[in-house]
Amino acid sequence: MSDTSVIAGPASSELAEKIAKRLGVQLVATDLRIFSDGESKIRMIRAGKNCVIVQSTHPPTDTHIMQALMMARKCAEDGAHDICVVIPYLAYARQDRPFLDGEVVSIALVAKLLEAAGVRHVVTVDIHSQLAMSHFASIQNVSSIPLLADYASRMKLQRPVAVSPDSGGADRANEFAKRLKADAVALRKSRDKTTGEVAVDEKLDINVSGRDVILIDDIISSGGSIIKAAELLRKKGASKVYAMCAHALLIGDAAQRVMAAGVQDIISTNSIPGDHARVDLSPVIAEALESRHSSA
């Protein structure tokens, strides 16, 4: 790969770093200014002949998707002959199909974006929807779980159950608790079409009362199912109960929150820089990005 540059996308610099170094590849640092209406300005040097620019899609979400548009057209106009582009936590991906008459395909309008400024292919991780990825002519999706297991392998949980909030996420917290050799169980969430509320069924499938449960899932936004299911969890007798998932979006006080519903402690990949970022993506990710390279 000594034709690769891995470019530091200001929404993922600590990230493109370790890539850069496992790659053994050069980094090109990415100099920003947002101008006071909101408007980013990128300058960068010329990268290599295969550009691999590292940008995560959270908040400002239009932001940091702008920022990836702009870095992959300076790549395109220096001439690379290869871009891709890894983006840990992709948005819109839950947008991947009209669901009211009049609606955007919004990942759809992502997908076409990104190839109309020279992408060629796109990693993510973990991604919300597997439809979304159809809307791409070529993307892959590379799975947190082995990262996250082997972290709370390390953990000295007693007695432990993966659970995942609802049953959507049920394969997921399989395979945790596979890796993990612990028992797995997915609730049973049900949602009011008049007001929203969420509700979660109270009866589970196994007994949690003096075991420690972590909570595993995809997302945690807002936070509502994570406080809803760890409620049910304390109230069913269970010792200590952990949060962890791929991406961490927080929104507003969403930490507090789930902290106070008796969460023990929220652990995320850095995917989304921030507090709760604990465990590393760059080993699956540069391990994608040398298999993809070898096989070309």
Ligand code: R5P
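Positions refer to the first chain, counted from 1. Keep in mind that what you see is a predicted model, and the values were worked out from it rather than measured. Heads up, when I say rigid core I mean the largest set of C-alphas that superpose within 1.5 Å between the two forms. What changes on going to the form predicted in complex with ribose-5-phosphate:
Once the rigid core is overlaid between these two forms, Gly79 does not reach a Cα shift of 2 Å, moving by less than that.
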Second form
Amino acid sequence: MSDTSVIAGPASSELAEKIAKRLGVQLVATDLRIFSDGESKIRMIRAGKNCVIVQSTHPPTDTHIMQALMMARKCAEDGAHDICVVIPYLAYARQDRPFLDGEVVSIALVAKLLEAAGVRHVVTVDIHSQLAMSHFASIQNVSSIPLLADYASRMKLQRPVAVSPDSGGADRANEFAKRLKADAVALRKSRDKTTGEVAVDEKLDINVSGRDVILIDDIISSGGSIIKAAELLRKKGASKVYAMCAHALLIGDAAQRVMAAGVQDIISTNSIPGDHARVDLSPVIAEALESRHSSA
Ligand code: R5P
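I've shown you the form predicted on its own. Could you give me the structure of the form predicted in complex with ribose-5-phosphate?
Full assembly next; the chain just shown is listed first.
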């Protein structure tokens, strides 16, 4: 991959550095200025023939998306042969269809914008749904489950149970549990499509009494889903409850509210930098980039 440069997007500079180091390729720094009206200006010294931009799209979401578009545009203007963008947390993937009449499929627009800026391929981590992927011409979704399960295996858990806060995450919990040699169960969650209010069915398909529980989800945003699940599990006699996820958005005081609901710890990947980002994604992202390069 000697012709490849990894460009350190302002949202993911540490992860970009780790990826470049693993690949043994040049790291291109970016110089960011934010004007008083919120506009971004990015300056980057010319990258190589093949560009890999690393930029997650956590809040400020639209700003981070715009910065990704700007970096891709610059690579294209400089005559890059191939532009790939690594977006560990891909915002808007939850808006993968119109849930209510009149809604825009936002992820389809994000895909089109990236393509228009010159992006040929996207690498992301634990995308919310297969449907979200279908809006991209070329996308690779990398799983963080093996890394999260490896972390959990070092936590000295007592008769662990992996719990998905909703049925949509059942496969994720099953895969995680298989690696951990633990049991798995999915709760039945419903969410009001207008207010976003979450409710969980109190009936559990497994006895969690006296057992350590790992709640496993793709995203923790407001914390609402994890809080409802943790409250139910504690009520059913679970011993220690932990929350693990790929993307810890943890908006506002979500982390404090999750802990106040009886969760011992929140563990996430470094798709979003922060206090809970304990699991480094660079091994699996570097592997995905290498396999794309060798099959090209
Ligand atoms: C929903 O289907 C997702 O998998 C997550 O459970 C959800 O996005 C988490 O959001 P919040 O923390 O706001 O409940």
